[in-house]
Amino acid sequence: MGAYLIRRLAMFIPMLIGITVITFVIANLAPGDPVTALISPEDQLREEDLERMRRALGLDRPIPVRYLAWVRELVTGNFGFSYYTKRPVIDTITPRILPTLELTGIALVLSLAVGVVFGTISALKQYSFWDYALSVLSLVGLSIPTFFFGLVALLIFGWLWPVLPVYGMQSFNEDLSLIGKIVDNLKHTILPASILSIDLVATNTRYARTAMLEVLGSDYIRTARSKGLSERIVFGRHGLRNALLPIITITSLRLPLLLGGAVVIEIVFSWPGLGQQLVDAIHWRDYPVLMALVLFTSTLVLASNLLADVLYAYVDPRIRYGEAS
């Protein structure tokens, strides 16, 4: 298992160079550049004054030498300086990280908890009313982009039953003692790590039924029965657990899309965290900041998916990496 984690670990690098290669290469031949994105249309500049502004951001250079300087300056911690904002990347986008992980993360853990339990109710009353019901409603939430839930979210909440706030993470009251920050944190953040989960939540209710259905029909779940042990064990120690298989992988290859997801609800509610940031950065041609952006989130992926691979050798002990090789 120790070998198994050291190369993974050791491929993180060259993957992390080959997303950053690919993802520069295409921000820079997109059409435009930071120049005539940052200047006003009614600036009436010469073609030399442009050229000069771009010998000065040092976009001048080819491709291939302005992405070895990115990865150079990248080794010793440099992140550079916006273009648009002028201030160091990593004082840009720092503040916006932990909102993006909250955002993130409480969805993820709203999926993977109730995705499994809506799964196992559709296996265990397989063919009834909630069986139908749930698949319906996993059909429902895979069917309809996430941006549409939210625009439903925002015109009940707020408008029609407004009882959980629509906008921001926290509201304008410095009166408020730490425990009344943290429920006011936690009331802002329903909503929209709500909505960010229902495309998990139906993916994993539709997987974690499957499983659930061919777990139950084995071999030893029949054995453990016939020992005599009760449906609690029988469920819970041998049928849930090798059910979780599935869900772990789906989960930690969904995570990008739960990534992409977030940009558009951190839009749609307002959430100051990186979506609305990486946007920005996008329209105003912002390399050093796109470039973050995309080092970050590229290690949140491939981290989760080291972690998926931990997490079947604990799931599933028959599970060992490394040993055979």
Second form
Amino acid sequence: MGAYLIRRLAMFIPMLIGITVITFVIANLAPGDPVTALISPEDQLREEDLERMRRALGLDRPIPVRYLAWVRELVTGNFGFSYYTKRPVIDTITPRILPTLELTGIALVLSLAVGVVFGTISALKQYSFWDYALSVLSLVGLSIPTFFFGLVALLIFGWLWPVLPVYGMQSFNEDLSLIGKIVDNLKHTILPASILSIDLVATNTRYARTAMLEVLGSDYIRTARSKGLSERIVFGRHGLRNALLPIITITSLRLPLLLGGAVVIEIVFSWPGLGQQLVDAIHWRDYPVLMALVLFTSTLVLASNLLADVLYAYVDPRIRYGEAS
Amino acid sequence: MKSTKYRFRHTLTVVIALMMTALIGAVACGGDDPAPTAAPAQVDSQMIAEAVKQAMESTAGDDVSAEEIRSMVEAAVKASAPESASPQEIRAMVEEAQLSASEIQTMVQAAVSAAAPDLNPEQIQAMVQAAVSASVANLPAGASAEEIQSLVTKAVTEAASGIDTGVSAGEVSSIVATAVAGSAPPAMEGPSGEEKVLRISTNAAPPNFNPLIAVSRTQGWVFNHIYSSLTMADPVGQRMSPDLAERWESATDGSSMTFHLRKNALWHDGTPLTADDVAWTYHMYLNGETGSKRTGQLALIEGGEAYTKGEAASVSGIVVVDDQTIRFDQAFPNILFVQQTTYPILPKHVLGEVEPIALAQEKFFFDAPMGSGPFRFVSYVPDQRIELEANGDYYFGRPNIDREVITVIKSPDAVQIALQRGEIHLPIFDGGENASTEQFQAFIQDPRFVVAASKGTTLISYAFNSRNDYLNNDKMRQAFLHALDRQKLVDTFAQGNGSIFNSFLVHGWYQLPDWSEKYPYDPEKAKQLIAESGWDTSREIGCTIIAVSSEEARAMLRAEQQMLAEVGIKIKYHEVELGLWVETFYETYEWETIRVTFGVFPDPDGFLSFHMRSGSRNAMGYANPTLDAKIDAGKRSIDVADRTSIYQDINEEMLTKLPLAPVHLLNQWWIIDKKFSIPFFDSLPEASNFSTVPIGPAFLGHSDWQKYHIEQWDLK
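Beyond the form predicted alone, can we have the form predicted in complex with the partner chain?
Shown next: the complete complex, the earlier chain at its head.
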């Protein structure tokens, strides 16, 4: 297992290099540049002013040289300065990591819990009213884009029945105690996190149902039952654990989509996270921030794929990495 | 005996008249404010006392005739109200005075009863009330300075006629002064009662608070609150108005401009603001290393260009005369420089030691910006919210609003909800975003909100790339404009809130009345022109546009496309992203026509020198030596009549040649909670539907009102 982990981790480096090269080249080859993105006609800048600005940002050098310069900065632990805000990139990004992790983390937990429960109910009560109802619901959840749910939620909980905050992640009420602040923050999280999770809940429901049905029909369940084990143990120890395998795969593969969905949800609910920042970085051609974000999210995705494999081994003792072949 | 009575009566008349005028003066609080620490909407006891005392000293012992009083009042009104004050302004001033009418009443009453104990209280009361209410409260809307003056005089004369006792002028003076000082409301400095918190939303969090490299409207909003500048634009008065500079003058030959700074301007840390700060800040705006975006505009200053290029250690044209005086020598005689004086001034004593190249990364611009404006910076949580607090030492007086919170709300739908829930008073939309038509409709109908516009500074038009010979066809271009039913476009897609203009030179001062009549919708004439022009009606011309964000805008494009097709001009839109559009338009010139939204410059020279002259951006490729000469002549002329005829001449040419075909001017709309009182909008009528949305004037731009005397804003 240890050797396997090291090998997998070593694979990260070429993968990350590949990802960053592709992103860097595409971003830089796109027409327009950071200087044109940052000016308006009223600025009355002359050609020589623009040239000076480009030189100041190092945009006069060829793309490969700029990429290498970026890598050199990176190796020295420095992400450079944002073209747009002029802050150090690290200072721009770090305060936004936690909000995004909170949002996606809660959405992930929610989608696992709700999805597995829904899927299990569907499977146990196959062809019942509940099975059909949940199937329809999950199809609806999968087919309708997240931002639409976001807007509907704004309308319902922001206006018709205004019980929840619809923007930001805190109310900046100085009078609140620490617990009050946490509750306040959770109130802000309810709408964005649950809407972000809809898509994944729907997927998980479908997969959990299928997996559960397959498992329940397998020989070892019959064996377990014939041994006289109680339904609880049959279902809990033998059924659920095996049915979880595909869910883990799906969840880890869906993580990039979750981060992508967060971009939309963060805009709809003014959530101050990485997603918002990604949109801004693209809009302003803020390459240093964009590259740092790409690096961060791709590392996160690679790590989650690895985590899925490790969890596989944990959930299913039959799987042994690196020894068989 | 009779003469003593007569004298007292008139002395009292003068006292009351002076108190009125001092009050009006305090409210007006213009550039030449006699006691600049006064808060405009409040009565400053010391100031009134001082004014009364001075007036008494100068008039004591004299028999003052009604004529004299009249002229005194007239002088006072003139001095305190700016010369060209419009009726709205005067009305706003008087209306603010009305707030404190009861305070004055009490003060005057106390003073009079102390001075003339024999008078019966009812008499005094009636007299004072008549005086105060007649002169201030019941003033008709839109009254002129003359009207105010005659009302005040009349009321005061009437009131004084009932008094029948003898006290010397000196006694009255000292009694009034004491009484006024004693009875003036005590809590004038700090907030009284509940804290007034102004809540604003923005859809774009400001990247930093650095005016040298500013990109967004939200930054502009914050700059207006925390920084001050030499001057500010007065949208109603249509001129530049004093800010840090209490007055300025241009050399008669236009070769320089001298600004006199007010003495009581302080940085938020208490340090006095001097001409050195201004000089240093303008150096930074001209310094290429700071990333400044003003180097082009400020090249007007002598030696500015050499400094920007690094050929000189300092700008030879920026001359600090003394602590309160700064002179800008001009690269060539002009009267344009004053429009370049609205840039925020930065504190040299904080930033002066920083290398220009490192300035943009300075913590100051992220976590601790400090200026000399009406509000102090408190905190900024990036992407979430900005907090500001009132500056008690502000030279125009402490703002009425105690605190200001700017919250970042990205989605326009959440903004609508926040407005309706009463969580924000005014939303700012940045980066071309705005509320939708439906949203504006909802707010026009909601009695809790005001929907008003400020005069548009964006003119939408089609530009032709004159580098393509086949597009250099005057008749085809004229047909293009005749083919567009612009009024219908405005009515259908901008709900009537748009103005049709026939040129990029839109300033009122040189407009000829028949220009607006040109190019009416006339498809027959357009077809005829097309036939004469030899235009190949099968040719399809591309039109590069910035990606459209709303279906409404797309529908407008389709309507225009159809109108043009009807007369034989086929166009095809290519939607591209902003950065690419800018590059295509300004740098690669790979376009045939472009639908462009140009900002309007404060002076016609801005547009001409920037877009139309050889060696400028000249994106349309229209520049030619004859036009260059005219542009230069206009730029360098310091005579308004001369400039008027130059710009009329240029505009006539543009109206025939049409390097651009203007469609219409879009106004900037605002949704404001009625609790939030801004004098600029308060004076406008209320809208009942789209076509009656009032349009407030603009001088430099549609955001003029955001900078103009912010301290007068209030929350009800």
